[in-house]
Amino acid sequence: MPRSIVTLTSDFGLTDAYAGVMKGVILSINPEVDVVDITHDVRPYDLLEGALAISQTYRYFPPRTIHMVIVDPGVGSARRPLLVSAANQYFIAPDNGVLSLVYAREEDVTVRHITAAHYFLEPVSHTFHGRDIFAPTAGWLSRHVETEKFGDIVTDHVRFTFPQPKKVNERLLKGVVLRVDRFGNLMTNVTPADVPQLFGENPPAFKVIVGKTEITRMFTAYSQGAPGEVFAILGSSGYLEIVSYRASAAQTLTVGKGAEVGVVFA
């Protein structure tokens, strides 16, 4: 049987010991598991960014991978810990919507409320469920404990609506910047399904408006732009991005997450 894999996605950063402690708990339960960091640089409390991070990565892992997603501003409250089965993968996360994009993309989803306290660390902290509830659950699940032993199925789990582009008229589509990566690239919520003509072989004249800037060039690779030039590109995540070759588009345009994006056709 192949070694189990547990991935970690969180807003803990790497300055503090939180991520390391969770790994220690998992490895104490199953020393044979492989623990993989997806990211710990989700912006604090940013559920949408956490949802994007896991939605862009889980399909690239082997079957039965266990994904811990700990972006948990409601820790210690009545929000529930969840164990989700979908796409032949497992997800362990708080019930706050951070798995909303997984729910939206997968048709066959089973959600369980984790209530089997005998798997938890004791005493359970009111401020660190990642260590005391989620990590132990991941550890025992990686040892092939059946999912039904962790809790009952629920159907009222929290989901938030992902921001969708809005077609204003035949010439104008309005979107929004979802996130800014460490290179200053602006990832929008616009996809080829929203504006297929933009991504065809002979696209019509267009401009992408972000802030006070109009962008009229689109390339297929970053290196096609001149140094410092701002242009559009279809990013690896499948979204339209505003980028700058070897520079930060966010700094150049002085815009960030939440900025309105307009795609206008002649």
Given for the second form:
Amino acid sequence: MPRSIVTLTSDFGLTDAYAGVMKGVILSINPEVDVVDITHDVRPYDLLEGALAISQTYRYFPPRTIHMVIVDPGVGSARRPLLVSAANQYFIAPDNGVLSLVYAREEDVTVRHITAAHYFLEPVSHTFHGRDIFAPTAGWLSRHVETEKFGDIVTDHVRFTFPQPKKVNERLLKGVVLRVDRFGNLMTNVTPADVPQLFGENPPAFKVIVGKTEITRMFTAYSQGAPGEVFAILGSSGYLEIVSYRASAAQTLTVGKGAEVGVVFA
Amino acid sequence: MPRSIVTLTSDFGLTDAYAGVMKGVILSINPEVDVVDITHDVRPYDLLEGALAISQTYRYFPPRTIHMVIVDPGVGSARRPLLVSAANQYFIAPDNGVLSLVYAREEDVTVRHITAAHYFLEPVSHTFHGRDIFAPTAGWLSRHVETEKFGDIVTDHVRFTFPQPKKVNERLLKGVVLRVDRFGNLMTNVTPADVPQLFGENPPAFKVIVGKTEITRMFTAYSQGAPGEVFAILGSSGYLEIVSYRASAAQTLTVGKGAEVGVVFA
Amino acid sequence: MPRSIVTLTSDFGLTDAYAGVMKGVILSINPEVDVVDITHDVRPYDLLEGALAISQTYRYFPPRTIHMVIVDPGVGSARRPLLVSAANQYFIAPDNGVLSLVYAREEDVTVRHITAAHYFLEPVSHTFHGRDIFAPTAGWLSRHVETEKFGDIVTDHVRFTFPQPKKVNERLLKGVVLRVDRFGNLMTNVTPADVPQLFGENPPAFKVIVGKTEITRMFTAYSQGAPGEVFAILGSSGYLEIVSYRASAAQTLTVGKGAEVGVVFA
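With the form predicted on its own already on screen, would you show the form predicted in complex with a further copy of the same chain?
Let's see the whole complex now, leading with the same chain.
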């Protein structure tokens, strides 16, 4: 049987001890597991950012990977801890919608309310379930404890809907900037499914309007842009992005997360 | 025999090559070891921060884990390299007090002065013992070389005492903010042992005074606080914390590390 | 056979999902591999910084280690993906010079153009070859696929020459600050080979001029400096460094990367 993998996505940062503590708990239960950091830099309490981070990565991991997604402002309240089976992988997270994009993309999803307290780290605190509930669940699951041992199936788990692009009319689609990456690329919520004509052969004339700028060119690679030019591209996560070659589109346009994006056809 | 684990706590950051170099040295000696980052973001030269980071995490790791704690402003001077056995684990660190909280908490501590130069990476530099002395010691120890092979026991190792809360009178205890975490929670040096009445059932009326603010409410979970409210909580590391729900207490109070904290009973 | 190791050096940061995605792809191909972060904090598109980061670390890793070095502004253009064998290790990187320091230091270097598309992640994007080409190559190589299976040998790979110190006359050498580390140490491009007399016994009187400051003292350990003193040292990577004890030379001198450094003999 191959080595078990546990990934970590959280808003804990790497300056405080929280991520290290979770690694210790997992390794104490299963010293053979491979713990892999996806990111701990989710903005504190930002469920949408956490949902986006895990949605962009889980599909690249092998079957049976266990993903802990700990963005948990409601820790210690009545919000439930969940163990989710989907896409032949596992997700361990608070029931606050941080797995919404997994629920939306996968057809066959089983959600369990983690209640098997004998797996927990006692005494369970009210402030750090990443350590006391989620990490022990990941550790025991990585040792092949069956999912049904952790708790019963629920169907009323929290889902939120992501900001969707809005078709204003045949000529105009309005979207939003979901995220600005380290390179200053603006990732929008617009996908090829929303504007198929834009990504087909011989696309019609179009404008992408962001802030005060009108973008009229789309390329397939960053290096096709002229120096200083801001243009559109289909990003590696499957969203329309506004980018620049060797430069930050966010800085050039002085535009950030949450900015409105219009796609206009002639 | 389970896989050996080496954890890293340092002030090297992850932008420079230093942490990567130490990982390479360890893996060259023992490719089977699991190297786990706790944090490399200790403030440069800050022994108290390093001591706090390792003290908050080591207990969660499995027996025989090897913890490297490299905050080492005195590298190349006469300060000794140490190998410490405590709590059924190992600690490798410079003799500058960075392990003081481990010494203080554990009853059975054996401290050795690492002198077995045949394990070192030659030539030993005067500027990077993390690479030349500490990482090789961790690598060979992870291959089950006995601790006595690395050097003799010493008893005059450097210990510093942490800022302790001071009982001014029966009604007033004075403490200090030890750390501000990524969420803006203020971790104080006050523990339940210092003010047991505060954490019992039916606690008496109290005020926690930080900066210009008087806090009169204590909860068990962040989510019990009203929006914008700053309140007290027993943090997950066992210290009294000043926090806010989904907000930064540090920002709300404009208070930081080192600020005085008063606990006053009526 | 010992466990395979893949190291990652990139300009992706750890806030975005890119590094996590590459880890997933590698582990999907070989769940037994150990993926080790060297750094993801190379400044975006900075080939010199990437070249420096890998050059400072690879020699400390065990034989057969696979180093991915993904600083790739030209992704999606005609620049070739490379698999390099050198120093009994492997390097996977775009053909843009980011491996120049490896080529310069190693005598026996074999460079292959990765063309074996059946190993790639399909469909190959034009924007993220770290995921679609480099990570799969690392994964399969870690499973001991022979290097010749990935593509043919080339000899016209891109090399750039690093800024070299210039001997102006017998008394003056001019160098440059290559990097400022987390401690504010200024790493120059001057090595003992450039000024052997400076590092011998009984060095002659000298001045190191940086910004408006003349430095006349060289020590072997940081702790030999007086408080506030800025002095020279032979750094752990083999370059002349301008440093201060428990303080940032960069801040004291208000000097940064790219600053000119003069070494003057009487």
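Keep in mind that what you see is a predicted model, and the values were worked out from it rather than measured. Residue numbers count along the first chain shown, from 1. Just so we're on the same page, rigid core means the largest C-alpha set that superposes within 1.5 Å between forms.
If you fit the rigid core between the two forms, you'll see the Cα of residue 226 move by 2 angstroms or more.
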